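One chain follows as structure tokens, the form predicted alone.
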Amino acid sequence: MLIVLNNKCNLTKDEFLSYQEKIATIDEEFVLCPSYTHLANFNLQNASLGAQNVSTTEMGAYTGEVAASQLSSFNVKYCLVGHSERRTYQHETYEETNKKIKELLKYDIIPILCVGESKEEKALNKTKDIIEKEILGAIQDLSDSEKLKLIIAYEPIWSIGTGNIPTPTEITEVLQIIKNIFPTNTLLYGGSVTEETVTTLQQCPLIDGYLLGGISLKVENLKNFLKKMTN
């Protein structure tokens, strides 16, 4: 099972550090994905680090952006593109999100691409057409070989951080479509994962891992639902 923590927009460079000491004791290996402040800052043995966003250029007159060569000078080896949050606030396009897993993979940093519908689009019965959608455009004119190294991670948008999610057969219909574009690419499910909704994904046998939000943050909780997710 591959564990991604994505610790969004949180944390001080103190409360940080307190954290990567009480995560450090954690058994199972992972991927950190700090802010982009906190990269400098990271030293542990038990994970692997990535990031939360790249810029679409190389290194310039960019001013803000953080380009995929620097995040390789970190020893950065995953990142995110196309998470939710960033399509909703900074309104990124697939256009966006198809240049930047260009980048990464220059730097042969592996994208971990977000894809998910809307509650307006579920209930419209659209989930396949938008998942095909975010994922046909940002694969747009990559190789077989580049396609392999993607992690596909499948949140629907109207679960995460309601408590919610979908039902077994639900998120494995969605994967399965996912499946049917990247037979033997690594899937992650992510969206209102916690301990009490464990039990439930782990009926999914199609998922791969998980792509964890506000759970990463609550080191008991986590602990609690790797400990319950390995039994």
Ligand code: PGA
Contents of the next structure:
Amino acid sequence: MLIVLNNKCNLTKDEFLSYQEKIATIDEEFVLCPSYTHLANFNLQNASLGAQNVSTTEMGAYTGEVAASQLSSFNVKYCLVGHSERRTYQHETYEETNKKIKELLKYDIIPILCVGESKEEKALNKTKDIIEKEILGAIQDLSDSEKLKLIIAYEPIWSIGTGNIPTPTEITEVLQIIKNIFPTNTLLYGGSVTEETVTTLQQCPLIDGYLLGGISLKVENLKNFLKKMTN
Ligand code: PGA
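Shown: the form predicted alone; wanted: the form predicted together with this ligand:
Below is the entire complex, every chain and molecule, led by the chain shown above.
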């Protein structure tokens, strides 16, 4: 199981350092995606480093951006792309997600491509169309060997941070759609993954791991979740 912690825009420097001490005692291996500001302070033996975002460009005169080569120089091994919060608040497009994936692959950073439908799209039975559109937009012009390097995270937008998750049948249907495009890639589920929802999620055989948002910051809950998951 691949466990990816997405801290989102949280933790000051001191908070991050004490958080890091606490998660250093976790037995399972995981990927930690802190804010950019904490990448240089990453110091865990039980985790790999991930980033939450990357520039669409190489280094240069792009104020405020962080390039894949810079992430790589901090030993970043994974990077989220296409997260719905970036699509919503930063209006990130499929084309930009595609450019980011290409930049990351140049520096051997594994892109974790997030896809998922909104509540309205689900109600209109558009989930399959949306998932396929998001994926095909993001992987345009990638070679077959490049496609193999991606990790895909199914994150229904209506589930993120709400406590609601799809049924195991619904999750399996969507992961099967993704598997038709990426037969051998690692597939994650994200969206309200908690100690409470893990039992339901464990009924989904196609889930290879989890992308954790809110619970990543609550260390005791996180540890309980991991205990339940490994039992
Ligand atoms: P959540 O967020 O676990 O708080 O629902 C998941 C995510 O946005 O990656």
